[in-house]
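The form predicted alone is given below as one chain in structure tokens.
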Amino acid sequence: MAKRIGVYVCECGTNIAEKVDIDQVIAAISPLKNVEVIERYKLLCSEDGKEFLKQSIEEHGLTHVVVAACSPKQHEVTFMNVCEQAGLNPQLFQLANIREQCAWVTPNAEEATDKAIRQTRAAISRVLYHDPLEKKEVEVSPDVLVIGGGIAGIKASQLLAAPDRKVYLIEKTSSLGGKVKSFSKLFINMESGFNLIEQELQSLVENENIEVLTESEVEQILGFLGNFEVKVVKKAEDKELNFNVGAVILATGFDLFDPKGLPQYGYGKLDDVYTSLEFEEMNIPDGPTNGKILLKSGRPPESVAIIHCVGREEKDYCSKVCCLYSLKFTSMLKSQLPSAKVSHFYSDLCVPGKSYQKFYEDTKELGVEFVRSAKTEVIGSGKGITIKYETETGAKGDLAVDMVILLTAMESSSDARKFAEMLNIPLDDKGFFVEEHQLLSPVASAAEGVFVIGCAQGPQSIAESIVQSEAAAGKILSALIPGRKLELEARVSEISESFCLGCQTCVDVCPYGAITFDETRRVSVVNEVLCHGCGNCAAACPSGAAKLKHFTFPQIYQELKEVLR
């Protein structure tokens, strides 16, 4: 069958047209063999542009299509879908990036045009060697596993549960609510954290599509988006549960830095030196002091020091919300003990946003002292506790106080490494889960179908954690639709049995666990359901047995041959 290639050059508004001479590109490409038609269009990704492309493919009976436009990351799928709608196998398409790789990075218009011609010729040369790969589909489970029963996990469960979708909410402790249930007040409105959690739990309990498993640990997760096999051990009956889900949400929360390792703050040695969470619990009506702020002696404090950034230097990052809840503590102290003197010792303040700034300004009006201190030490004295500090200018001072509250750093959950290894997803150098892309995929992980929300990926406020819960739920709802099959990646790896040496290099470099070693045949085998087509195996294979469909040696050679002319 004769090859009939359609070439379409997008002006991209003025992004490409003002730097690349498109008429010159068309003149250079038109005489090439197999080019049936070459057209220019102002904005091919627009609705009108896509309709124009579809009609042109059908009208000219094209067998292959090349579009010279923008980055494949942005619109490759867009144009592949148009090809499919026009009855053309979408794998018989190639996108030449003449915007990011030519117009935007080459100041000289003549050079940009020359590069655009070479890029387009390369795409034409390559597309002739494409194979019409076929789509594959698999059945999926719409159910979801949520690990962590804090506010992020609770909200995600509520959003996802439906008559045709079951949610398994796993919590390793005996109750839900996480650390928020220990917060007597929440900034900025100073509402009760306990009451907030109670409202959410009531909604959770009433939802018959959510199965809550407390005092339970996830022991194993195997599989991929749409088909994960989960093993959970329920500790209270020592019972093993097995079930399938389509997606996993990690909402494992955070731990607090233990200040016992920093003797300069006197924690664990001096009475009336508390962590932030201990002070929170003191203010809960049914807490250790029945909601009253009291010293160990039973009397209320007359002076309180709030020390910021405890553990920040050791952790080497800001915990983001400490300054805000320090202002909340001030409000709580002044509300219950109006005459108490409150002093803040800080290295710098982090108060982002207009509402938080107002909260800070309102707090200052309560008569609170803020001391910018380069060095702070808590020591015992005959009178009780003395704060020795040194300001940023070098001035030194002492302050006698009755109570000290340490704002300790938020650190990664103790479970983080366990799940990172179980799901083959990375942790950053601070021990938090790494999102797939900080801007473009802020709640997805490197493992497709696994999402990370709330403080599992770093210090967050309650509001931010809830927003991430909503984002992850939205991603899952759009990907796992009950009754609909999941389309697999067509451009996957394959391994030639006759060339495979059995070295298992491909097994080691595959980030998705898609390659296993067949001990009987002594060859590596690709599971196409798990393969994402990253090409690591093809690049690392010493014998050339592994190759990536759609990125074969002939295809890449033909492309490079034209680019390097």
The other form holds:
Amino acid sequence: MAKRIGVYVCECGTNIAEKVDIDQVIAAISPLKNVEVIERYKLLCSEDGKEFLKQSIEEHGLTHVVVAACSPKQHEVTFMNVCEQAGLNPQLFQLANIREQCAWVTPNAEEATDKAIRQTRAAISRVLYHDPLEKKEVEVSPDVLVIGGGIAGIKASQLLAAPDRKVYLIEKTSSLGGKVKSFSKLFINMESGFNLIEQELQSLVENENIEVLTESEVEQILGFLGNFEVKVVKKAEDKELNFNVGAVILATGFDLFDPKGLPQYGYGKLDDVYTSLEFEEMNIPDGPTNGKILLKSGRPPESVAIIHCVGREEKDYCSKVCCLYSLKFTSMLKSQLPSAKVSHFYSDLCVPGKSYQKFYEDTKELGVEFVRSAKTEVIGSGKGITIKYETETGAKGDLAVDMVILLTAMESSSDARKFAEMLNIPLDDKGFFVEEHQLLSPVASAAEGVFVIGCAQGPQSIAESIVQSEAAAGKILSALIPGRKLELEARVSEISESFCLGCQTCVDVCPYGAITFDETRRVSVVNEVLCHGCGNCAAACPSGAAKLKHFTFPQIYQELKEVLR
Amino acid sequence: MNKGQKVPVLVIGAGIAGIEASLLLANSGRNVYLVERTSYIGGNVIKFEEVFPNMDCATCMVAPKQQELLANENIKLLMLSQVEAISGSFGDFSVKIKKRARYVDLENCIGCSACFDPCPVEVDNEFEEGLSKRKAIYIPCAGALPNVPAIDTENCLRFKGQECQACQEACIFEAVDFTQQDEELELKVEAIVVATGFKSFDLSKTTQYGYKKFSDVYSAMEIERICASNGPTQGQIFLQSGESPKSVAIIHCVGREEKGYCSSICCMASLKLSHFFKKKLPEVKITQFYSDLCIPGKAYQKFYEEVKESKVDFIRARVTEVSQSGKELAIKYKTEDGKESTLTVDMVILNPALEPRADSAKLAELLNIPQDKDGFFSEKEPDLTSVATIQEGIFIAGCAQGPKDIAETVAEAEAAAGAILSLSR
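Here we have the form predicted alone; I need the corresponding form predicted in complex with its partner chain.
Below, the chain from earlier opens the complete complex, with every other chain and molecule after it.
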């Protein structure tokens, strides 16, 4: 079929016309091959302008359209929609930016006109090489896999489950509730963590749209947003389960830094040195001491040292919640043992946000000592313990105590690496899952459809973890609607099977995990659901097998040729 | 808007939280009314040249979200608008909105700015903390979105009874339209997200630091704008004398004692300002006066260490007074061991506490949700989630709930959207 290009030059009021001599532009492009019609218009993006454009496309039976006007950021979509309304595939359109890139930035009118001519010729030359790409749609599963049965995973499951959306909640241990179930009190309202979990579990059991799989391990997850195939093994029954989901939430929680590696704290050597989790357990009503705070000798402590930031230097980050739960510990100690002397050894008090300073002040009123110490050591002395400390100015002191609680850093869960590898998502240098964007996409991961929430992603409070559960639910409920298909980007990459050498360079440079290597055919394959059309693979491919649709070598060459001639 | 069967959702405030919540709700197929007090979207975040800890360019980071919002057909953006009344309950709220006229047509205006020059009025630009002037027809800063000016009726001569129509004459697109009228809208909505953001603590309440008394004492927000390439000095840092500062003191926690809480982000913001200064003026001497360094979470300590390595001094002390000493400023401070000392510098930056907006009390009353003693909206269960309020169907997100960083703000916006989408099935 003969090619018939329409070229429309917009005056943009005076914005383009004042600087660019549009008559000259028209004179320069008139002789070009395939140009069927050239028009100038006062303001093409106006309603009248769009109607004019539509009629002109229809009237002249155009096969391609070039508009010379503003930035594609401004009106590319506007004019593509007009093409579509006129019955033309919108990909057979090109916008030449003669406003932001010419009229507005080039002071000399002659130069601006020359640039506008080059830009317009480039667009004409390029558009002839455009392909009529079609948008594709794929079916998706609205179901969700939640890995980790702590408070974050439980909350996310409850928010997501519905008659048209099933949730699989996988927990590797025999019971749900994670670490929170062993917290006898939660800051700042001092309610029971155990009771909270009990209530949550009750509503979980009643929800028939949630399938809870305890003592289960996720063995494999293959696929992508909307279509993940999951293999889970129920260890106790040695039974394998296979199902499909549309999204995956990782809520694998945290581990505590092991203070045994730091001999200065005496942990594991001295009797009454505890980690924060051990102290929590001591306070559970049906725990080993029936909720009583006791020394190994069986008597209650008269003096307790709480040592902050254990492992902070080694981990190289602040664990965010330790200052806060140290205040909770103080309150627990003082309510059970009002006469006990409690001393905090800390470097910086981190109580961010609107509520915590007051919590700190209220706690301080219970009669607690806060010692700012740059260096703290726990030393055995006879049957007791001595805390040796050194202030920032070098002053030294010591204090004899009965009991020591170490506020150990939170670190990433030991499972994190396994899931990072399974889902091909990155971990940071501390071993926590990395967000898609640290600020603007705080619960999504680099793999579309995979979400990272709670302490698996970094130290945070219970409330913050639950907010992240709600956030992941929000992202999923917004993107995966039962019965709605997923619309795919048209301008994606494709890899020619006959040219691909199988070097897999493209697999390494793809930031979206959209390229996999087909071992049997020995070629790389693009997943169009995951590809965002960034072009990394096309740039990196040594054999020219990878190309980005709408940004192919001939298209770019044609454009450059005219700009540079 | 979408012909969905479901009742729309109302989002109040088009800062980063309001934008994110609106986008999630709209992409799920819901219709959204997004009500914004000012004539632009993006809130406080777009005032920052760069944001910690990765020093992303804030306007570049937010622009795609803003574009997506403006193009989304499910979102009805109501700018220059305020909520006047609310009644009803979850699923069936009635909301009265007062929408002031912009006097510039959003469709016809192409943002060419030809109307600015002819306007005879010049007033302080509040977006630039009063450090530059604007006209009565204006956009707050270059790159603001939507790129369509508004007429400020408090200062426009025409609204003072004079016969000026300079802007209208300069506009060849017939976009300036004095016939526009303020409107009252009655909306029916299912649920409400409140994301009205924060303001800085009023530094005139702390006289000891010499703010507005000595010319080279600045607020952190003023310095943010001075460091911004689209700001009043195009990113150049000068003293009032016109010289570059050789020594700068950054004072943390200004207003913390008065407010009684830690504003959560100021330590990191102070580190960021040090980073800006060191980049622009490598020889400048920077001293930070702080009490406790609060840099919570996995990502911030590294940033602190990088800044510290760029030879920034950290002094743990209480600043008792800033005074003029010749051409310089003298900072009197007391360390924890009780020792008093003085440091002289060219420039002082005060990093103030964050507060809820002054009009939040009115909004709290309309919404029938409680505020804490400082005016932040209160959540229902502080130990469980920060977004649900005691009113079913009303959620809070971002700094209107309490001081927090951008990541936490966005997470709350997504959480509020998640809670609504989960509730309303």
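Numbering follows the first chain given and starts at 1. We call the rigid core whatever largest set of C-alpha positions still superposes within 1.5 Å between the two forms. Predicted, not measured: the structure shown is a model, and the values here were computed from it.
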property: Displaced residue check between these two forms: Leu548, CA, 2 Å or over, core reference; result: no
property: Shift of Phe79 between these two forms at or above 2 Å (CA, core fit); result: yes
property: Pro90 C-alpha moves between these two forms by 2 Å or more, core aligned; result: yes
